[in-house]
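Single chain ahead, by itself, as structure tokens, in the form predicted on its own.
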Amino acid sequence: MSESIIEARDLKKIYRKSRIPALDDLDLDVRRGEIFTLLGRNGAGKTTFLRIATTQLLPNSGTIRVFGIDAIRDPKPIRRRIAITPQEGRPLFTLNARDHVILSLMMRGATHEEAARKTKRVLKTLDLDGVRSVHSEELSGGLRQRILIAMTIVCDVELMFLDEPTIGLDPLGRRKVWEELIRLKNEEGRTIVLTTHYMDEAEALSDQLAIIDRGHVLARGNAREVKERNLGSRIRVDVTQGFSFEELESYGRTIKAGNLLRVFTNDEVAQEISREALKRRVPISISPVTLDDVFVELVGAGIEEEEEERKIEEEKMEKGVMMK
């Protein structure tokens, strides 16, 4: 097993204006030379963890070590060895794509000649070569995002953090970024930590992933392990007509998903449903379960709990008003 490059133990973070912890005694390990993905809805704690790991934010309690160094007590040596694409980063409007990347390298000590050489390659890799001399204020949001990614991946660092890096990118742009991240891991041995809302992105890139919600880790492992451990089914069957909810429940866990009914089950039972569908002459769809299914299953329960807590708080407030 590879050594851990990040070790977080009992991390807690509560922002001043919030009663709910952003991180709540979170434990997390990232191994050297892997792509590790954090999945979670907005406000789950993903960005908070990244900001603590990159020494931009202090936790209320707990410990975190990066490269074996205490990130809370000794952040400076860590900062020289990491690069970051922040979620809300913005390129400078007065600089073009080439200038941004060259500047990011020279700020880390590269000569102009070395920076220009590396910049040429990364702009070509991310399909930015054609707009290398265009000021970023004239570029689309997706192209600006690619500039920020280029500024991170061009750096010769051991550990990179990318917070929702492909948000706003078109499908081709996303694939370009995926290919380069995989190359950096496989050919250069980089460790990459990223957050994303795209489940297909997590499946395509991740060696390991964690689903977090309200500052807790709900599931971790590789994509296959997470699906098998947390849903207990390998197959899903989608039905739009010809079956009632009650009928499908007898085959396995059944949920409503938009205008269809979805059954989570195994191969044998899926074949049974298929035979019955043929008899009734109704269409069905059979496919493997996805990370999206697991995410909804795990995080959806948390949403229901939050809604119940909100109702209880509202009831308490109403009773307080009535007593007054």
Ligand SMILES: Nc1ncnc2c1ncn2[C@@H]1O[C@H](COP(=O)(O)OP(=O)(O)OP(=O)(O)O)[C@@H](O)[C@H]1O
Second form
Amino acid sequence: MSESIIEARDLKKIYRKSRIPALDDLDLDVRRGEIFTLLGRNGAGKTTFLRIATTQLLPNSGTIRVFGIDAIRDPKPIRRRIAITPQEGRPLFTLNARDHVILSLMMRGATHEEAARKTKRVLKTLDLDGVRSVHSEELSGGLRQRILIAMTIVCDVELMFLDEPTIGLDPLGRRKVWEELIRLKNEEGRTIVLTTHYMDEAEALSDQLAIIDRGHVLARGNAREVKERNLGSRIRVDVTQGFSFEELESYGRTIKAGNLLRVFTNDEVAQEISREALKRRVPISISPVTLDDVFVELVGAGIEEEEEERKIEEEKMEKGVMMK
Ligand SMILES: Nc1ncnc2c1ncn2[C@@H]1O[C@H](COP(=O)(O)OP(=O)(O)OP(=O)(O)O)[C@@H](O)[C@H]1O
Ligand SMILES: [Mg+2]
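Switching conditions: you have the form predicted on its own, so give me the form predicted together with the ligand.
Everything in the complex follows now, all chains and molecules, and the chain you saw is the first one.
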């Protein structure tokens, strides 16, 4: 097992004016040379973790070491060795793609010549060379996002953080970014920490991933491990017609998503449903579970729990009012 490049222990962060912790005793390890992905619903704490790991924000308690250095006490030496694409970053409107990338390299000490050479390559990689001289205010949202990614991946750093990097990118653009991230990892030994809401992206890229909710880890491992541990060796059967929800529930845990009914079950039961579907002449689809299913299962349970807690809280408040 390779060494940890990030080691977070019992991290707690409660923002001012907030009662609920954004991070709640979070433990995470990122190992050198891997692509590590943080998954979680909106507000789960992903950006908060990234901001702490990149020394932009202090936790209330807990420890975090990056490259073995205490990120709370000694942030400066860490900053030189990392690059970040923040969530919802914006390029400067009056600069073009080429300026952005060249300047970000020169600010880190590259010569103009070196910066120009590296910039040329990265603009080509991300299909930005055709628009390299266009002011970013005249570019589409997806192209602006590519500039931000280019500014990060062009840097010669050991560790990069990308917070929802492929948001707004078309499917081809996303795949370009995937290929480049994998190349950076494999050929240059970089470590990459990502967040995303795209489960296919997480499956395609991650060596390790963690699903977090309300600031703590619900599951971690590689995609296969996370699926096996949380939905067993189950498969899913998708049905859009010919069966009622109640009927499918007798076969296994069933969820409804729009017109789709999805049953999580085993091989034998799936065959039984399949025979029944043939008799009724309705189509069904049988496939292995995906990371998306695990996410819905784990995070959905958290939401139910949260609603239950809220109800109890409200009842307590009502009782309190009545006592008065
Ligand atoms: N500057 C802030 N001040 C107060 N509360 C904040 C601040 N930033 C984040 N929060 C709160 O902290 C929690 C975690 O937010 P965070 O931005 O880390 O979530 P996230 O997982 O990145 O979500 P998303 O997927 O929407 O980007 C949320 O409840 C959010 O409202
Ligand atoms: Mg975020």
